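Only one chain is given next, in structure tokens, and it is the form predicted on its own.
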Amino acid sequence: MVKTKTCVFISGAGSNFFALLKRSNNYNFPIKINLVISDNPRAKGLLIARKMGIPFKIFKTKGLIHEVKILKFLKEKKISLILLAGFMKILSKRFIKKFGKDIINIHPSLLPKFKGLNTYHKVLSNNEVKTGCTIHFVNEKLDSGQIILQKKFYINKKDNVTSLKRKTQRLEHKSYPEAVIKIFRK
């Protein structure tokens, strides 16, 4: 099986790039990472990214001359799928559009509701009832692209930022790979 050669996008501590790189073992899973960046040198998912000789790029400037080195590097790299797991940073519209190719992000919450930053204390202070995760396509808009998938469950009253974390993101572990699947059967 031929599969798309994949670049994943990281901040922090990676679990999201650890579950997508898991599934990408499996044979029938369409996707290969071939790459990781970060933003973050720092950034936990960089050990994994080593442990399990994923190349990975430290990009920690901002601005169009960061931008155009991330490009050429991604084009050097035959790169034709982005996801973005617990990436930081906003791709700014030239980049979304210079890259031309589909780039995929899982956010916190039930898009459209709470996007941005806070998520999991936005749902708390609103008295949600229920939270979940979504996986969208990114467009130039800050979480607006298309959405791909969203799952969802009920908040325990409970429940605080820690814990509400901690149960996103076991969602998250699931629904990711689960969207890239979707996103290749259509």
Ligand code: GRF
Given for the second form:
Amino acid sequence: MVKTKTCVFISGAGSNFFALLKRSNNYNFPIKINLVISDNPRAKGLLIARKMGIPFKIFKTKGLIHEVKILKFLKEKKISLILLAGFMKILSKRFIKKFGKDIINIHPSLLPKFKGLNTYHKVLSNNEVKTGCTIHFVNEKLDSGQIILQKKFYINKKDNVTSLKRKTQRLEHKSYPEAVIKIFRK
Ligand code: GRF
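In place of the form predicted on its own, output the structure of the form predicted together with the ligand.
Following is the full complex, with the preceding chain placed first.
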């Protein structure tokens, strides 16, 4: 099977990257993770990449990321799909257009509810009954592209930010690979 060359963008722990990587080792999984890009040299996910032998590159920056350099690098590596997994920088409209292929993101809420940061806190302070995660195509507006897959669970009255994050991320690790399979079936 010819697998789509994929780059995962991370800034932190990389637990979604790891979940995707494990699934991508399956012969029938439609993508291969050829590259990891991070804006954060201290991202724990980079240790996973190193340990698992996945090439990675850091585009360190204080403000705006070096989108032109990143685009050039992705082109050199013949990357056809970008999966954002906890990448904390916003990609510009120009980057999205120039890349010209699918970019996908995972967000820890039932979009369109609770876009942006501090999601778990927002979910709890809004007294939501259910929450979950959303995998969606990236467009020029934050957390607003077409939804690929959404998974939900009921919030327990005793849940706090820590437990909600744990439950949401457990669901994310199953859902992101499922969403990837889904886009290749269309
Ligand atoms: C995930 O919860 C994802 O929804 C959000 O950032 C978090 C990244 O976690 N966009 P990890 O780095 O994959 O562990």
